[in-house]
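In structure tokens, the next block holds one chain alone, the form predicted alone.
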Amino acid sequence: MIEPILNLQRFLDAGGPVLWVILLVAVVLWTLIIERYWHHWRVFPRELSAVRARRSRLPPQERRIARMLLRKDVSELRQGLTRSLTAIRTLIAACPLLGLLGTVTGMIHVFDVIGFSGTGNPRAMAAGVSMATIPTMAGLVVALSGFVFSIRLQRGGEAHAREAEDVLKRDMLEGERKAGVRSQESGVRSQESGVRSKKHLTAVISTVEQ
């Protein structure tokens, strides 16, 4: 268990301190990214069947306001879905650039050398080339698997997106007919009611006029 640190560690002074940068930005990166398929695995369906059962709750509307809040909570619900996409993929395009930092100061750390004792000393420009080659590799490393995997994230949240509005257009549509049931049923009833009276009043008519 002691050894697999002990070579992170001799990896990470190798890389010198830029790489030390590129690990803490992978660190955030994926955790934003893990975060994210929380949210689609297990926040998002909760979100959804709060929304469809906030909805079920609400007293008919017209057609053209139910459309509007329809509108609404599906922004919502894809705004979630979306959070956080921009900072990844901002910490993504960084990590290629600390890479060139690193590069950049790996090569002042030799040319020092170099300038210092000159080319006869390979062992101290060795330590500077491996400060200008491991942070290029690892900041490749972390921003190319971090991008295959905000694509994965950038594409599920437009799906769930879709899928909420076909469920909620859904079930707009049923409590539309069922509302039209209703509304059927009652005309029908206010029909025979009138038709009741009206024959009580003919019966009346008939019993004053006897």
Given for the second form:
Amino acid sequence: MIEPILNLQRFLDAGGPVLWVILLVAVVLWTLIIERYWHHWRVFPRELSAVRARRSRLPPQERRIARMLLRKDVSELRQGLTRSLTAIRTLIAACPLLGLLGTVTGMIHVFDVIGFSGTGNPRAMAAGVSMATIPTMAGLVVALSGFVFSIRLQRGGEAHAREAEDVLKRDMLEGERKAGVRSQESGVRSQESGVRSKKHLTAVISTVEQ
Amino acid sequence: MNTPVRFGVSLVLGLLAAVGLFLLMNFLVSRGEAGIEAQRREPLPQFIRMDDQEQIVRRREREKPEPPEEIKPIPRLEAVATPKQPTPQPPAFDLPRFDFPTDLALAGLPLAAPPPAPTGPVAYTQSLTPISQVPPQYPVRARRQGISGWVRLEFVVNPDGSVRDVSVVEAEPREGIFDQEAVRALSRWRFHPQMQDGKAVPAIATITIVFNLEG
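Okay, that one was the form predicted alone. Can I see the form predicted together with the partner chain too?
Next comes the full complex, and the chain you just saw is listed first.
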């Protein structure tokens, strides 16, 4: 346990101050990403079921108002799903640039050494060179690792929002049918969407029963 | 679960993820280093075969050339005054007297005064010590070739002490390397004029100027 920490300490020392910034960015980035996944897996189904329960408690209303309320609920859910994606993408875009900054400062360090002791001392220049190269690699690695997950989160968020919209619309149509109000074209659309979101619908119901 | 707890747990997990990423990077970087260390510990192969018979280096002896003979310096010649030449005696002729009458028609004419005897330069008798002396410069060519020599010059000391009619009598070496310089230098020297009967007269003198490389 001690040796990895010592290795990491040496690595951070070799990378210079910019590497600390990159580490900080990586921590924030991964915090946001993990929070997003948590939200997708645990929080979103709970929110969706809560919205469904609230809507089922509501008395049947006029159809136009019901649709507007539906759109509002879906929009809120979508907002919750894609909340910090912009921040995540910003951090990912900043990582390679931070690495570039580290390169430049490291090279300045190297040139300082050259100006002080000439080119005949490669051992003295090595510190500056590692200060130049390690932050570049760190920035690239952090950005790459975050990039994959950010794309998946974005797509997953969109999909979840669409599914939530379908589920809620289907619920609404079910309620309307029970209330005896029926519209043909909306029924056709709800059937289409019901087929698409059947799998998710069962999942939602199962979580509610838990 | 409310939002702060969610973010707190996410922060811990994110920290772990970031540290894991950095450890991965460190592993990527330092694996090459370990390879270098392992390579450094291996013994280096020897490219030079040491089991050969050692060859004795024979040193070639070479006769040293004899040192060149030392150049004997040419003895410096003293400037000596030429000895006074004996005055030439008129040869005694025993001629028969011509007896012819002298009372010619022109006897009454006044005789022209005999022309004064030309005052040719007499020999210089004093010691040849110049009053003022221009040192001769060693010719560059002679100095480069390491030639030394001397020039004997004959000249006339004017009544005012200056020098004229300088001519080279003898020189060593004969190429005339030093002649021009010796003549040039001597022409600017000044001597005490030769005194004869309380009057300064021109006098012929001879001098030897030695060009000697020192050192």
